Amino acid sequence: MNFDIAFPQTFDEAISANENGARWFAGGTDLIPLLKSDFVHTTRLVNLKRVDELRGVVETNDSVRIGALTTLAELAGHELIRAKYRALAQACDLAASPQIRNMGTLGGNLNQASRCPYYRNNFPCYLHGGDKCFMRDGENREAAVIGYHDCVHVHPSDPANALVALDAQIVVRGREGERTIAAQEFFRAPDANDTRMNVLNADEMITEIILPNDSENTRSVYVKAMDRAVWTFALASVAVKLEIRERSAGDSTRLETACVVFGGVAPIPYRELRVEKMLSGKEWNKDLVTQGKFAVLQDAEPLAHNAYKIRLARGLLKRALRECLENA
């Protein structure tokens, strides 16, 4: 494959360089394997590494802004992120191997391609323009159990789940200008007519992620189950964010609000609204964690080999709540 590489140094130069099917390039941990496997064809790569505006973590009065080129390793170890947005730091720390975390960027991680083995082995599935999902009736142990349409792959990103739970905003920019998208609205389940995994237009790139400046009563955590202890994609995971009303004289600590987002179970970060409603307003104690009857993935439609994910997700939720309780 023959292609050229552009090295813009500003936003405007990057947007101008992306034309005629060009592809953005940063850490390259996903794109390079796709190019080598002949899954992706392009005549130009637009290397964003010199665009310094896309880097760093900046705290303002009402938010924390993360540049899209900030690496997963930087976020996992960042003092502010670890202190205020623990779920995001944990999600970045649990994503992939140390080598990939050192190279992979947050923007690239949110925009990575499917990890479905049928897609990666070039089966003519929906994601390749075909008319069938081979995982649905094939080896579907790692497939979605809820929220899917034609394609039953699961979204591969760990940070995506934490960002939805943390009510993040994703800023994107293209030829038509800039727009800000709620993380919950950014991801989409592919179908036969539209195989995109998010709402980005072809000429748009993620420029930054904005996190609200939460109160000191906010707690968050991310836990993940994998086949091996490290460096694999989630069989199931959960990001939990809680607003806690601190204990006062004669009163018990209570949960004001809860946000629960599961990963590894759907083509998008899956928000569990029933569980959030059940938790909100409850007294915050060990009985809630150990005795709670959580309606986790109640509308699931598991396939032949993945019903275990429902039980696994329920166990992960209790573990996440326990960690929040211990840190409250």
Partner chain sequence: MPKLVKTKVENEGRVTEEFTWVETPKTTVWDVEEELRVVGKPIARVDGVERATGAAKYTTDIQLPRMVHGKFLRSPHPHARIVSIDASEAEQMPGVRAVLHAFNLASNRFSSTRDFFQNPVRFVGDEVAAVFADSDNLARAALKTIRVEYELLPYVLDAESAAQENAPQVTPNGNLLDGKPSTYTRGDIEKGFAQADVIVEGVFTTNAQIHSSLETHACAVDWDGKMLTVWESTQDVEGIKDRVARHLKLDKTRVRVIASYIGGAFGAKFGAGKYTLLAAQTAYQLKRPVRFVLDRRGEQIAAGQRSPTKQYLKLGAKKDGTLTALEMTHYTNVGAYATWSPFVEGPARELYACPNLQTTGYTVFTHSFPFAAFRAPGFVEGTFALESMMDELAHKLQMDPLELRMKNYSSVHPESGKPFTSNGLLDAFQEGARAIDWETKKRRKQEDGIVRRGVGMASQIWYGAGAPPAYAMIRVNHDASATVLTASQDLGTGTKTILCQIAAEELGLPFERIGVEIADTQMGPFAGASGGSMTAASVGPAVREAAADAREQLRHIAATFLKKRVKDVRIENGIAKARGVEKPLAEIFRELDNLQVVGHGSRYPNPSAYEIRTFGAQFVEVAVDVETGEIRVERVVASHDSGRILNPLTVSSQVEGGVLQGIGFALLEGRVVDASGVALNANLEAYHVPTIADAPKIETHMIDRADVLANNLGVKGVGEPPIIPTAAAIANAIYDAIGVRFYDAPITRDKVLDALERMEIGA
The other form holds:
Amino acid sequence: MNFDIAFPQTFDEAISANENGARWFAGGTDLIPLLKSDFVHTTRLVNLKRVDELRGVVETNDSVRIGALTTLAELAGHELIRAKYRALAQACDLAASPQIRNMGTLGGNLNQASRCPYYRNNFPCYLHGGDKCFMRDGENREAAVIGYHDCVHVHPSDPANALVALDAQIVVRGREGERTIAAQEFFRAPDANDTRMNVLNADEMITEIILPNDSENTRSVYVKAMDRAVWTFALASVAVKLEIRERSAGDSTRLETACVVFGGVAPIPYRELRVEKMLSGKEWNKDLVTQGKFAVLQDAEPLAHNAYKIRLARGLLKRALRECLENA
Amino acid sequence: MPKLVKTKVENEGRVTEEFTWVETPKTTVWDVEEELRVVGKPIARVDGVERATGAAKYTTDIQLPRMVHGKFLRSPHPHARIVSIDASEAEQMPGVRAVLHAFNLASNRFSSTRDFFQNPVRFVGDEVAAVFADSDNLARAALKTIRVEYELLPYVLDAESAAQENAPQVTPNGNLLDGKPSTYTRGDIEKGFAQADVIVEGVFTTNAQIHSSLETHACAVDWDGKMLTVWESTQDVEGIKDRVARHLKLDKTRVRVIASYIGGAFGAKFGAGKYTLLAAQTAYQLKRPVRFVLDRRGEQIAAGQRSPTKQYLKLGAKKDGTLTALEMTHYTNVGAYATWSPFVEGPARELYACPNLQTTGYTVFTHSFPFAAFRAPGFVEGTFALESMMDELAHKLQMDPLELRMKNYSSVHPESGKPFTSNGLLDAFQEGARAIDWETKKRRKQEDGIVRRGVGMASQIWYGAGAPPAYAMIRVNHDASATVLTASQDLGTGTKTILCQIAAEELGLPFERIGVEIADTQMGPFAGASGGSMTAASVGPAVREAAADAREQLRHIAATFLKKRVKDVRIENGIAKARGVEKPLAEIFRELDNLQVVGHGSRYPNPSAYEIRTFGAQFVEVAVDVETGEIRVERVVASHDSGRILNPLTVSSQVEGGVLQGIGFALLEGRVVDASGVALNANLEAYHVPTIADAPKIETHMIDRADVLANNLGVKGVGEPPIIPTAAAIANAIYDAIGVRFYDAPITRDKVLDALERMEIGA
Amino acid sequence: MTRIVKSDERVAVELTVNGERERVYIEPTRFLAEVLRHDLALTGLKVSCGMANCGACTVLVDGMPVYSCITLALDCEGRSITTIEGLSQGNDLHPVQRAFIEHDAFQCGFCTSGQILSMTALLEKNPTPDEGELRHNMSGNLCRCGAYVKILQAGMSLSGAERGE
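Can I have the other form now, the form predicted together with the partner chain, not the form predicted alone?
Zooming out: every chain and molecule, the one shown earlier first.
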């Protein structure tokens, strides 16, 4: 480890301080262990903590804007987020540990590196610039079952799934200026030619996350399955956003639209369009959960040791729907 | 007059002979009904303040001026010949004080089976070189410059494969410890199975469990030209002293070993490590203090583990449940360097009165990770299989699993035929069954909801007799307070506290007036290693003897002062009393100025006509979510017989800790090894030790009855028993909940979900 | 202007540690855990994994539990740091320390300073946690000895919820 630290105070300073090989530095909960592990190197950390423009949660007429430096703990405990974007608050609260949530930022979380054990053990895999994925035919219990290309890792972020389900926009800024990307378009499955896990360019940083101002009929939930009760990455998880309405007085309640996003099953937050379609327009009651077939992840191509994730995903979806029913 | 005695010592089933120097006993055993003032009370730890304020100094806290820091370079290959090592760049870095490896070490021999730097290396993590430098970071940087040329050799990671004839050779003497399997037979196994009405068979596997002590293996060494002082996070200060003295060819009196506070051990911290001896020789040569702390990865791959096992079990029984035959074969993967084998067949051989029995144990060398004792080595693994199989047998016989166990209860030791000094197994069954309401819960119909509950139980047998040699002294200080002196260790079990309680009880002093100095070879007499649940029952009796010796002297002194006959003087709560007169000891001592009294005590041999064992049973309730495969252990009732309970507060801590590690073994913990031999989860992120959110309700129900034949305290060990039955009890409860038996520990989500899918349960 | 501290530069950093102002001279790659343990000899916090995976290095920065093993010391300029040594006032132990001793909420004690600081921070924020909140907020501190049951008891004994407040 041998790096300078730059302390910019504004966006512009930050962007000009990000010279060759520099890294954005916010909570550091992922980057510092990576640097200590000695397979990620940098010449400079651009410390964003003093850039005040990156902080805070602001409600506007048609949206809620979250500064990228907002910590996971702040979001998990934020009243407005808990009330209106429950899935996001829950995803933040289920991520890592209290100390990491105190330190780690939303922006950093979305831009964290892979937790693939082969990557973390410095096997010369695609993510390290190599020409092989070691997990595919190796210890692949934690690997993706769907939506992968050459590299079968899964995206480790919890909030990412919630943000896709909540139809968030991610604002990024770099030398070329600012652009806004739908959360769903932000993440990408690494392949042999391009190993990035998202569409950020090296000079770009996440500045803001924008959540649409949803109607009062919207509810969301995030459910996560782990190897132990807490403080592990998801074996699988699901973020669900539902719009539920009484069509007219006396009529039964209906599920207008559903957005279902699975985590831990793909290199990206995996949107399950078929199930969404199946759910939309259905009567909203217990029978929907107990009698529904939920043929999730039908196109999955599981590896030797991870087919369990399909059944797990289905179980989590049902639990999520049940939770939405109970919290009505 | 004291006499020299040679006696058999049993530790974790291994028997050795030891000399001990015993005086005429001054104590008789405290009776079962004896009214005790301090012993048996839930007293908070004597060193609680140090532990809660950060004042406690652990080995890794030792910082000395001009300290040099050691670090290992480890092999990336499971089996490879080192062709050459180029360390020239490291050697030339300013601040690098020494670079050691197989080609430049004057004496490369570490132990009977191991070199400091093995060539060929035999697992991914084997030590290849060591750097000593002025800072940790510098040592790390220097390591990176060392160029090693390897010639890759064929390797074998799995025990059963390594036991095959054409397997790659791990050691020059082959791949089996002692060159052959260890076998044990009693009765006639074939006849036994012929007599059986019902036979059950199963193949079980248990994964590695890694100690993961939060303080990694570590030492700090300082050589002042006369005395070599070693701080070491160890369970055995005397063992380290011996080893270091021998290595440096120093007289033993010139080596001092200190382990005041130890940040977790669990069996992995016996004896000097390579790092200890290399640090000692470097400190000796450089005449500078040396610190050598394993990093987390080194700890997880090279400091030992509970070895993975594969166990084949076959049980035969009569319709009424009487066992007629038990056959067991195990393959235990001990890595490349083990010198002994975990006693995996122990529970099968000792727990039940089965007349026909045969065990075959293959202790197999592989190019995998080294074995070290881990809290009840062998018995945790063996009990998981045996007690799961017993549960299966009970179900096949349509018998209550508890009744099956009672049916096969052995009132004498099934191998030797000797009686036990005490055996509280039936009491533990009764107490545990009552506490969990077994009668009601076992009859509960299998649930069919999403979350299904079940109850299960398992039994435990283990050693923990304590043994000589162990010596103690009591120093009564100038203010009539007293200090216990003994070179034992407190691993966090509360040893210091119980020793103070024993001394206070026997001396007639208030608990607060007793101090203790342990884990320093310069302060106290020999007391042996802390392991095998041996400490309380080894050192405790010696402390009581020493206290009795001191008390007699105090009575003599007080008699002179009170002008009474010695036999009329007693000491109560620090006050010397005799008919009608009394005087606080502190006042007597004030008048006598620098008077000091020292009492001596030693541990007597155990009675040879008996076997000493600890017993217990655990009852567990689990909830299984059949949609998500989540298993939650909701409640554990742990009922154990460890003789007299010296301190119910610290004993319940031991029980809870054992159960938690048992839960880890059952559900969470396992090593993930790639086919290349690399451990993929050699860290505390991907290796899952239980968190506070995984902790169930744990209820401790000790059968608190003095074992009056065992020793003068009536105490047996308690450190290891509580980890032994947990995993089987959990697996049995899961079976009760969903009707699926799991043969492979840990029982992780993927296994549960795959089984639910296979059995078409739930969703 | 963007301040840049060079990798080989040793700069003065002022920290408030347990109420005392301290000035240390450090390179940018130094971590708070090392600076506290080595430069300031506050060895109550422990470094066990160095990778934010265990919690033994937990300290409070402006009252908030963080892992000091991955916190850059330079980033703590001007902030207030509490270590276990700062909890007790002379011989008067902090109530959380007392509860840990009374309930035997430790065994080897290596994780204890982190446990106590996490619980202290929680009780500052929420004086009436229930058992679930204790579990949730204490889950970033591993205890390999398994003192969790006792830690929960210690926590509940301090919780106003337990006392009916």
